[in-house]
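Below, in structure tokens: the form predicted on its own, a single chain.
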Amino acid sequence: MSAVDLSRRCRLPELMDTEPVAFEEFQDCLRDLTRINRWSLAYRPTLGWLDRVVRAQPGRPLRILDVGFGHGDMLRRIAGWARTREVAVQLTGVDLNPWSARTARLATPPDLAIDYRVGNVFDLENEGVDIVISALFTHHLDDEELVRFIRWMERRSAVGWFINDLHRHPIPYWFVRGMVRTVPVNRLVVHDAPVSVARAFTRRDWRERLRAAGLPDDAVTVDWCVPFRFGVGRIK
């Protein structure tokens, strides 16, 4: 990617979501992944979600769904913040990668109590689940594809839903693209994580998207967070 127009979404597929590898390069992916989701404060935007929901219905026990979890960090992550808040949570997360399962579960402790689990969320539709997330998932999705998703969080989900995930810009994606190429992490991460950027989206993007997706602009937040993010989040 020499040259990309970010007045766009990029098209370029991400290598792990195409390139067939071993377990062990996934899994040495996925920790690379982990690390730069802690130096960038990745999950300061979810968990700072989740506190607004708590607030605003508090002693509420939550059933959450993550989906595209990846590591298991955010679920991860959750556990810590609701053992903190005294909130009772019931974690599960979805994953289209098996290796991404097996991933998690050797990352998690086994006191635990989190459902990893593979397969496609849209086939979904019988269990009940008061807040659906995700995390690095939606630039994944074609425009199509996360209209849909958007829709499906929107009828499943009892109390809401909330996506985080990068701003397309400048700043961010010459900035990851230099940083993963001096600091020694696995070469998907070199590969993907410019390309994870310039296939993100602006406020724009996500207002015409979730428009198309049916719901009004005064019904959903779209808040920019530090550094280089959205947090697109629906409390009903």
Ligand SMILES: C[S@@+](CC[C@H](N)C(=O)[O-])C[C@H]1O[C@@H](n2cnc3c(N)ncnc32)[C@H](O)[C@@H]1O
Contents of the next structure:
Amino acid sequence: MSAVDLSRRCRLPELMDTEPVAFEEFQDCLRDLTRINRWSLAYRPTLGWLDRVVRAQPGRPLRILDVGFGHGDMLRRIAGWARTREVAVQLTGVDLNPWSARTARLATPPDLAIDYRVGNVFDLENEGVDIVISALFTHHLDDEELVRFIRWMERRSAVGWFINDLHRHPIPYWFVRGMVRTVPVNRLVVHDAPVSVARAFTRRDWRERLRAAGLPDDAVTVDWCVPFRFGVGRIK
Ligand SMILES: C[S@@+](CC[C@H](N)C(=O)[O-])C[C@H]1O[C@@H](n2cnc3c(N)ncnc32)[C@H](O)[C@@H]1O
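Could you switch over to the form predicted together with the named molecule, since the one displayed so far is the form predicted on its own?
Let's see the whole complex now, leading with the same chain.
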């Protein structure tokens, strides 16, 4: 991708969604994503939003579902957050790729009860959940699937939902593209990291997709988070 049009969402697929790879390579890719998540303060928007939920509904136990959990790092962070805040949580993840569940299980200490499941989010059985979260997941969907996902979360969550994803903007695009060519990272990350920014969203995209899903502007917060992410959240 030499010239890139960031005025609209890019449709180029990511290798992690399309290329069948061995477990070791996928695991390596997810490890790199976790490192990038740590450097880029990726957990903060989700944990900050969960703090808001707890302030709004103190003492309530929370069943939390993470869609597209990858390495499972967000769920492990939430386990730590819940311990510190003394919130009772039940943590579940669903991810399409079986290598994600295998990687996340290997990375999770035995004393952390996290249920990592394999499957497409839209095929999940109709079980109750209080909160649906996702990180770096929604840019994998096309616009139609994204609207379907927003409606799905709205139906399934008793308390609310939160999306943590990238801001489509030239600064992160060129920064990430340069970074993955300088720092040694997995081949999939070299391709997918800049494509992810180009597939991601602007504030206007979010407002349009939320309205298409039937949610008025005052029902959902769309917060810009350092560095170049959006936190899109709804507390019911
Ligand atoms: C870029 S990774 C994000 C991983 C992790 N959440 C993070 O922040 O690092 C996106 C994940 O979404 C998963 N995924 C893509 N489409 C999915 C679907 N329809 N249902 C469940 N998981 C899906 C992929 O397998 C992949 O593990």
